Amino acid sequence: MTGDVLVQVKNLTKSFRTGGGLLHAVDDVSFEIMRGETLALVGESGCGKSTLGRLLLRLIPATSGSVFMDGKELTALKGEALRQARKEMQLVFQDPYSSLDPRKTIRSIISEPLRAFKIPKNEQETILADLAENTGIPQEFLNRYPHELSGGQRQRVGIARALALRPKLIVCDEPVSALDVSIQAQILNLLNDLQSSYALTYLFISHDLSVVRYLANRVLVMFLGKICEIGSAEEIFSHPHHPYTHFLLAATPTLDPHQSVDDMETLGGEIPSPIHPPSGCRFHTRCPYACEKCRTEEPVLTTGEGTSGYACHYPL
C-alpha cells in the first residue's frame, strides 16, 4: 500500500423509486481508496454493498454526490471520456457460472475488453497469452466454452478478462461466495498475487469476514447504507468501536469445538426499513447500548487517527 488516494468517494448517494416509496440504498457515504491497497466492504444483505462498488464504477447513475479518480471526478464524464475511463476499472462478478457468455469460447470472452477498445490483433494475442499464464488458466482451454469449465476455472476466466486492459481499480462483488471452499482460497491467493504483480487495488465486496480478515488492509463496515466503521482490519478484528461491528465479528462462526450457537452473540429488535429508515443512528432499533440520544440524533462519522473512524454516539 502506497498511500497516496486512488478513488475518493464525497458524500455518495443513491435512491430507487419503488411502489412503497424510495428505498435508500446508499445514503450520504464519504470514504477514500488508498493505492494499492484492499479495502474490504462488508456488512449484512441489503445494507448496500453492491450498489455502492456500482455506483463507483459508473454502471448505475447517482442520485447525489461525486466519486473522484486520480482526481478526475467519474461521476461527471459523459460518452467517450467516460467510455475511456472505463479502462481503469472493472468488476469480478459474484456468480461465475452467470457471468460468462455461453455462447463464446474462453478466448473470446477473454480477449472481448481488446476488440472494445480496438486493441490491435498481434497485441491481442500477446496479452491473452499472458493473462492466461498469470490468472492459471492452460492454454487448451481457451477454445472450451465456459459449460467446459469448473466454478473456480471459470472466476479464472471472469479475473482475467477483468485484468485485459490493466485497470488501477478493480471492484471485486463476492468473488468467491460461489465457489467450494478448497478454490476460495485458490481463488484468494490468486488475487494477492496478480495484485502485486499488475499494481492492483481492490474495492473487495464480501460477508464472510474470515475472507476478509485474510486479504482486506481496510475494512468499511455498512449498515443500512451508512457507513458505520472504517479502518485497518487489525483495528476492526482486535478493537471494534462500532456496537454493529462488534456483533458483526461475533457471529462468525468459528472453528472451536467448544463454542456452540448458545455462546454466539446475536442481534435482536426491530429490523428496519430502508424505505422508512429510523430516526436517529439507524441501528438504534438493534443496539443494546442504544439512548435516548440515539434515537433522535445521527451520530458523525468521526475520524480518528489516518484513515479509521466511526459513527457511534457510544463507541465500545
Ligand SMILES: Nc1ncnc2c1ncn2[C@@H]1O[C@H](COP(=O)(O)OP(=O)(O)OP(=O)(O)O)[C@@H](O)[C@H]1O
Given for the second form:
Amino acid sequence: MTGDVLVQVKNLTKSFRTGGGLLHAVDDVSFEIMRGETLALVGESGCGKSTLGRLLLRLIPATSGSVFMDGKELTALKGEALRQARKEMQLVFQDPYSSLDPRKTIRSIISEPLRAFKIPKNEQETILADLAENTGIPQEFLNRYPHELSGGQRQRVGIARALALRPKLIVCDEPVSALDVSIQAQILNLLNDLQSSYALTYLFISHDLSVVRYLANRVLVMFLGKICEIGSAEEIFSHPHHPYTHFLLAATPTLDPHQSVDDMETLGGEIPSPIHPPSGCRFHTRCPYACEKCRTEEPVLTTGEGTSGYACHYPL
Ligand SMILES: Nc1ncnc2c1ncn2[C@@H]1O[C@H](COP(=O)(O)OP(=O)(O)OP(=O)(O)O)[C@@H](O)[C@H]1O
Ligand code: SF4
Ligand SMILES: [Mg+2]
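Please give the corresponding structure for the form predicted together with the ligand, as opposed to the form predicted on its own shown earlier.
Every chain and every other molecule in the complex is listed next, the one we just looked at coming first.
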C-alpha cells in the first residue's frame, strides 16, 4: 500500500423505484480506496454491496453523490470519455459461467476487450499468451468453450478477461462464493499474486468473513445501505467498535477453530425493509444495546471521509 487515494466516494446514493416505494439500496455513503489495497465490502444479503460495486464502475447511474478515480469524476463522464475510463476498472463476477458467452471460445472471450479497444492484432496475441500464463490457463484451453472448463478454470478466464486492458481497479463481487471450498483458496491466491504483478486495487465483495480475512487490508461493513464501520482488517477482526460488526464476526464459525456452534452468538431479528428503514440507527431493531437515542438520532460515521471509523452512539 502506498497510501495515496485511488477512489474517492462522496455521499453516494442509489434508490430504486419499486412497486412498494423508493428502495434505498445505497444511502449517502462516503469512503476512500487506497491505491494498491484490498478493501473488503461485507454485510448480509441485500445490504447494497453489489449495487455499490456497480455504482463505482458506473455500470448503473447514481441517484446522487459522486465517485472520483485518480481525481477524475467518473459520475460526470459521458460518451467516449466514459468508455475510456472503463478501461481502468473492471468487474469479476460471482458466477463466471453466466458471465461467459457459451458460444465463444476462451481465446475469443479473453481477447474481447482487446478487440473492443482496437488493440493491434499482433499485440493481441502476445497479451493473450501473457494473460493465460499469468492466470494459470493452459494454452490448449484457449480453443475450448466455457462448458468444457471447471468452475475454477472459468473463474480464471473471467479474471484474465478483466485484466486484459490493465485496469487499476477491480471490483470482485463474491468471486469465490460459487466455487468448491478446495478451489476457493487457489483463486484467492491467484488474486493475491495478480495484485502485485499487475499493481491492482481491489474492492472485494463478500458475505464470507473467513474469505475476507485471507486477503483484506481494510474492511468496510455495510448494513441496509449505510456504512456501519470501516477500518484496517486487523482492527476490525480484533476490536470491532460497531455492534453489527461484532455480531457478523461472532456468527462466522471458521474464524476460531476452538469455537463450538453453541458458543456462537447469533444475529437475531429480521433485516428491516430498505423501503422503510428504521428511524435513527438502522440497526436498532436488532441491536441488544439500543437505547432511546438510537431510535431517534442517526449516528454519523466518526470520520467523514471514512478512512476508518464507525457509526454508533454506544460503540463497543
Ligand atoms: N435493479 C433493482 N431494482 C430494484 N431493487 C434492486 C435492484 N437491484 C438491487 N435492488 C435492491 O437493492 C438492495 C441491495 O441489493 P444488492 O444486490 O446491492 O445487495 P447485496 O448486498 O449485493 O446482496 P447479496 O449479498 O445477496 O448479493 C436489495 O434490497 C435489492 O433487492
Ligand atoms: S447506535 Fe445504538 S442501536 Fe445502533 S448499533 Fe449503536 S448501540 Fe446499537
Ligand atoms: Mg450482491
